[in-house]
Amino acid sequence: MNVIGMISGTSYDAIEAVALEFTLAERSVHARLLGHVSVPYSEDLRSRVAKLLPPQVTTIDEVCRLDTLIGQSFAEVAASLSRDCFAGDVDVVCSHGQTVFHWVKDGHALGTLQIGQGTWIAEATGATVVTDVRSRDVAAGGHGAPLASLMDVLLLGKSPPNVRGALNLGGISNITVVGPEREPIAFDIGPANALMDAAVTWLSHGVETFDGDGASAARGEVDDELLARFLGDPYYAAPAPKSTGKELFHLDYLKSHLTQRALARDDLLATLCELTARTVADAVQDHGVDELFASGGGTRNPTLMEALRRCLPGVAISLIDDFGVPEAAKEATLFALIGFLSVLGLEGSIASCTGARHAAVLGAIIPGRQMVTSLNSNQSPTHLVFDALTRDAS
């Protein structure tokens, strides 16, 4: 089956895209990725998403606008990705859309809301859309995150002989952990790059987004009892599973707890690097973790990493490339796998990682130009294996 797995993250840059195609074989789906494309954001739609979001307060019709105009972006991108790879012959696309809200209280997620309208994509591609692939998880008691942890137990396996994890780096930091005799668990651990970001942004009046390379963390220095403010906060000793967003974690959060004091940006960046890197050590260390995958856009910030390998001494650290995907294709990847698994009807969620009552078929499905060929499976894979990479879409 020829599919297009698509996310924009909490990062909201680019467009992550991958083509791939999906065999499944007893219980083991195989994948063969044949493409992968990054398309940034225009400034303009880039700037509308940072002001819909919160603490921003926005409108209705500006709410319709974006969700239209990121589902003509999102879908400019598939036509282009299914011409590439599959000569425009896509059976599938799984759209994440953009989250725009992901509403939690007293623990529990009570909703979340991704935005970027998928009939655009049915329209410029033929294919079936799947999307809205969160809310059927919510609906049934869970988080709607991290997803990631479906792509994550079928690659290190659901009782491997010692404690694996998989981390995401993105702009919230999430962990699977898996291992002997034990179920799967997986939550949101705090901000990754979200604090980051934000205090780049806010420092250089948008003229950065991010920290380049780690630079201005690694000539900084860490404040302590600010550093010692932003552990205090109740997120990180709440029990799994659980999520949390930029909801929390914005510019407005961290300008709370700087109460006026002066502070250099490099050293400002370099205690939120230790931030993140204490947060996630801490996670890795209370599941016993022996053995980490990483992925995300924090792998590329040397300054974090080496941060992360400092706190976890005894803690084997590698990239998720490891098991054939590119780590920066991780994200789009698991989207695409959770489309080909909806329109199958098998499941795409796993409960002990998200919280829901009970494993659920995920997404909102669109119908295309034709009905998927069904491949005759009513069981769930056990295993994710991926072909060697033939050719990257450009």
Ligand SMILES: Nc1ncnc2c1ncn2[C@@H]1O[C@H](COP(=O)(O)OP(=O)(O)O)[C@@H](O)[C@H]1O
The other form holds:
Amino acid sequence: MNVIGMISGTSYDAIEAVALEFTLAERSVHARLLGHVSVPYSEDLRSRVAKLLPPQVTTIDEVCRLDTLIGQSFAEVAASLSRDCFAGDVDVVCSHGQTVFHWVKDGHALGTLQIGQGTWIAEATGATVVTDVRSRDVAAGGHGAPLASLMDVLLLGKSPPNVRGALNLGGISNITVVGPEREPIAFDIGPANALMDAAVTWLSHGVETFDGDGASAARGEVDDELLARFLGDPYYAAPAPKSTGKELFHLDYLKSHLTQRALARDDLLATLCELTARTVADAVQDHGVDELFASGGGTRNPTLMEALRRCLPGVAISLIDDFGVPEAAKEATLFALIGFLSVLGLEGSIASCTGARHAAVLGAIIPGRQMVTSLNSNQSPTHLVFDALTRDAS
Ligand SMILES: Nc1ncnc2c1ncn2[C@@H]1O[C@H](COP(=O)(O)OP(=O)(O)O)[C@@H](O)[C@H]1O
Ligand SMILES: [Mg+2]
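Can you swap the form predicted on its own for the form predicted together with the named molecule?
Following is the full complex, with the preceding chain placed first.
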């Protein structure tokens, strides 16, 4: 089956899209990655998404406009990737869209909203489109996150001989932990790049949106008092499963932790970078992980990765690329996989990871080229294997 997976993450920096050929054989999903593109949002779209997110207040007409404009942007990327990789013959597009609100109250997810109207993708590609991938898990009592746990368990193994973690460092950090004789678990750890990005955008008046190569953080000194104030947030101590987002970790949150005392930009970035490393290291140690496979934009920040290695001396840290999927393509590949499973009627969530009452077939389906079937859940895959062509994908 020819499948495209797409997402713009909480950093709303770019639309990530992948094209894969999937086959299901004897409970293994075989994947051939044919293409990966990262298409930055237009300047206009990026600044309008920024104005839409909490704690900003928006209007319902702006939500409608952005739902359309983001849907159209995703549609353009999908149509182009389908032409390049499938001669226009994509069967399924699974689009996560753009998260604009993730409603968590008293440790429970009550709702989640991703926009980017999928009908535009169906119209532009003719594909069967799967969208709204998180809501079913929330309705089943789960957090609707981290959905990456599905792919992590298929790649790392449900019950490997050692304790393994798959870590994603996007706007928010999340981890999936698998090991011998234990149920897989997963949770959002806290801010990975969210607060660093907010600080840079604020202090550069929007000229920069992230600390390129962690240069600023590398020059600065950690402010221990400020770090301790950040680490005191009750979110970190709360038990898994749990999820969070930019509804909590935004610029006003950052500012509310600063005192009157002046703090240089480099020192603030060093402190926020250390916060990410420390919260991730705590999560990794709490669950006894001895082998960590990382992905996401944060892996491209050498100051962060160095801090992580310093905080986790006994843990082997490598990139998820070892399993055949380039780290930058991982999240989009996850949604392609979910789309593939959904049109086969197979479950795309793991209840012990999201905290749901049961696993569920995910998404809302817009009819198109691919017929929707309903395989028996005992045909659900137990492994995901990327074939060799993966290495040639751009
Ligand atoms: N070269 C780099 N140096 C420092 N940070 C980087 C670099 N490349 C990416 N990032 C960080 O990664 C973020 C994007 O990561 P991504 O995995 O796309 O997150 P999301 O899934 O939230 O969109 C950027 O906002 C930035 O903070
Ligand atoms: Mg991104």
